[in-house]
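Let's start with one chain on its own, the form predicted on its own, as structure tokens.
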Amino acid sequence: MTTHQSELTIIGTGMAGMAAACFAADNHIRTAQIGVNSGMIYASGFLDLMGVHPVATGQTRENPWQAIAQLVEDVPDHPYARLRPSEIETAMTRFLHFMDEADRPYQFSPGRNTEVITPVGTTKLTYAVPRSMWAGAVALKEKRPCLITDFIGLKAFSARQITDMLLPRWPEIRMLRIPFPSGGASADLYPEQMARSLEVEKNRLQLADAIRPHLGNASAMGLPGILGIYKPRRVREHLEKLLGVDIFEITTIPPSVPGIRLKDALEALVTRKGVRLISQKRVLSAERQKNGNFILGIGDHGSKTIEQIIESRGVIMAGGRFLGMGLHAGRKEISEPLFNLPVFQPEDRALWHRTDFFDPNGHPINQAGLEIDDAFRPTDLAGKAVYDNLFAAGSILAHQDWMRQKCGAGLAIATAYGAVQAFRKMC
């Protein structure tokens, strides 16, 4: 059985895990990372920092930094409260630099959120927008003449629905539905296949020829998120040159091409930075040695067979909640299965959910998770760190409702930064 030595081991390959791996590698920390399917394939591609507070009133916030300041005052146990505003800003700035390195650039408006179009024709506020979608945010703000295009056979994306929803506030928006090049008039289409198809130049030429007669006075055009998997910038810029308009993507329902791009780009980036990435494996066991190091058994979750061992000076738990198996919901309680850590949760399972599914206050189970100290170390019931070299980041943390607060990416990135910084100070 193979044994590896690591200074820091990160459990999880979602946004928090990948951000932690990037921060650790940039600090020259010898790092290993373990995880199975990343939840990023379900991501829209947007990087939310803070969009709604308080959730009970659904108040949207144009200024995410003011929203965070108010949140920390109102909810002092929220993970953001463990960081200074300057640290959160540094974390986001450095992560956006990583995305530039990965050739997946983002754009944002300093000091405020940006309004973007969703796949159902509503809009939302987010902090940072993939470059492939930025022209849509500009067109929406300026109400420029715009054509939204979809394709016969593409499910769950309707240019008509999007334009119908936006038309009352955007008079010069129109829709177009056409066959996809080589897709056939009746064939079912899937965004990932379409994106791979548009990596081929002749298919882009055919697509441009099909759209050109319908452009009219449009100065911007929106497409579903299909502008290539590996070379999205090349695909988009080529189509813009062919058609003479600004082109932008609108993310599709999960799994989305922007999410797949994000996952692939970050996996490639952390590998280039020297992280030992152990994909499609789980940490099956964890023991702490007398010297304080952790011994982690790695293998397939299904077989339960340990295939390799990692001895690590420190560990960051960034595996998410129930879907990522960072937490387990049993018949009576929520547990943390790997280190047997205490989990903040309602006193009784009957209190996990409110009677009304759409209750504006959300459900108490969404606030369940690990409580941490100021060094991002999980604590016991008395508030004392369980281990001085065990840290946690991302959605596994308690006292946050990232989906309703619209802070998922910001929470993941900022707490990953905080955990890595805490590990550095420990060393």
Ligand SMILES: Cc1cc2nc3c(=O)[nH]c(=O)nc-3n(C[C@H](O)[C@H](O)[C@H](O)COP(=O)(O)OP(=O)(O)OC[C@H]3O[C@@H](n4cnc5c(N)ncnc54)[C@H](O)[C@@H]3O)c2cc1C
The other form holds:
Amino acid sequence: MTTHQSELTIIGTGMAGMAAACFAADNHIRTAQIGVNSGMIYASGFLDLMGVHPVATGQTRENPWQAIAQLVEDVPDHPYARLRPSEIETAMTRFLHFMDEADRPYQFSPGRNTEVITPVGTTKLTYAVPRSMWAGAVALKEKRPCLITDFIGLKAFSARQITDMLLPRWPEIRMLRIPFPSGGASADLYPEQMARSLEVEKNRLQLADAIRPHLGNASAMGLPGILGIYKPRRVREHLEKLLGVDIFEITTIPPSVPGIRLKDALEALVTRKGVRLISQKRVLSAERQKNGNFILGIGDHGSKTIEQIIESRGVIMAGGRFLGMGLHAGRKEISEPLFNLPVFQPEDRALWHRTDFFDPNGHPINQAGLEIDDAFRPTDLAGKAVYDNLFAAGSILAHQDWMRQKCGAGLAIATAYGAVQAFRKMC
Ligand SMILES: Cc1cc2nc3c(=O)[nH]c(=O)nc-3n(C[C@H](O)[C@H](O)[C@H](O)COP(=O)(O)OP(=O)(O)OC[C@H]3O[C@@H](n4cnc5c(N)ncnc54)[C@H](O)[C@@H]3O)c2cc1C
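Instead of the form predicted on its own shown above, give the structure for the form predicted in complex with the ligand, please.
In what comes next, the whole complex appears, and the chain from above leads the way.
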């Protein structure tokens, strides 16, 4: 079996793995990356940096930087505390630049979070918004006359629910439900198929003709996240031209087209940047050699047969928590299956969850993960780095609850940046 050499290997193709691969490639590090589908295809596409702190009171924060400063004071073990604010900012700025390079641009308001509409008609604060959704944030802020359109047969999105939820604070929001012009005879519509169909100009013309008579005084229009898979900008701009209003997407319930687009765009970008991306495979075994290099066995999760080997000078673990399978929740304890690293966790399984599912403090299991030192290296029980060339990033890290803190993407991107910087320093 051939052994491939790499300077750095990244385990995981979620947000943390993808960000780490981009940062590594930009630093001219010879990089390999391995992973199967991550939670990214279920994600909204929003990049949260810090939206809620403290979680116990559910306090939403308009200024993510002030929130991070407060968090680091209150929770000194949080992974954000391993980075200076200027490093977190650099990580976010560079990542947004990568998204421009990938032709999936984002927009944000410097220094503050933006309020955006969710698929269920609530709103949330996020840091960076896909360009295709930005006009929705503006329309919401300015309470512009707005039409939300959905389609008969599309179950993943309800314009009625969204308008009903927002009407009390947005008097000029209305809804429209129409058949999808190129929907065919099928009773059910699926966002991905609709998005593909709108790549075709004829279908966009038909859609615009169907909507035009209902626009009234609307100056903005929201559609489910179906505006193209490969050329979303062209699809949206064409519809805007045809209808003469600002058009924005609201993501559907998962799996979402914006999430699929993000995944496809990042995979194409890292490949273009020269990363050796081994997709739909897992790292099945990891061993450290006498010279310090890691030997990683790669193969299918199902068959467990090792198909190729990578020898690597350093490794970044970005395997996620339970969904990504970077951590394993067994009958008695939570373990890290690849390197058998110590996992920070509640002392007893009975303490994993609180009795109230909606307990505002969250569940202790959502703070479980790898503890790291200032160089993003997983530590042993004495707080010492287990290996000098093994790093970790993203949701696999302990002492954070990204879902409640609304910091999923930001945490992934910032810690990926920190881990790559630490690898560079080590070399
Ligand atoms: C439904 C949903 C909605 C979300 N919405 C938002 C949002 O609105 N805003 C936001 O900022 N964030 C959101 N997120 C969070 C965000 O997308 C990321 O999931 C989160 O930031 C964690 O990313 P990660 O890369 O650390 O882990 P994961 O996304 O879990 O990725 C882990 C990766 O590691 C791989 N892996 C694990 N073990 C191995 C192995 N042995 N070998 C090879 N590969 C391995 C997995 O296959 C996977 O590719 C959402 C996530 C979900 C699931």
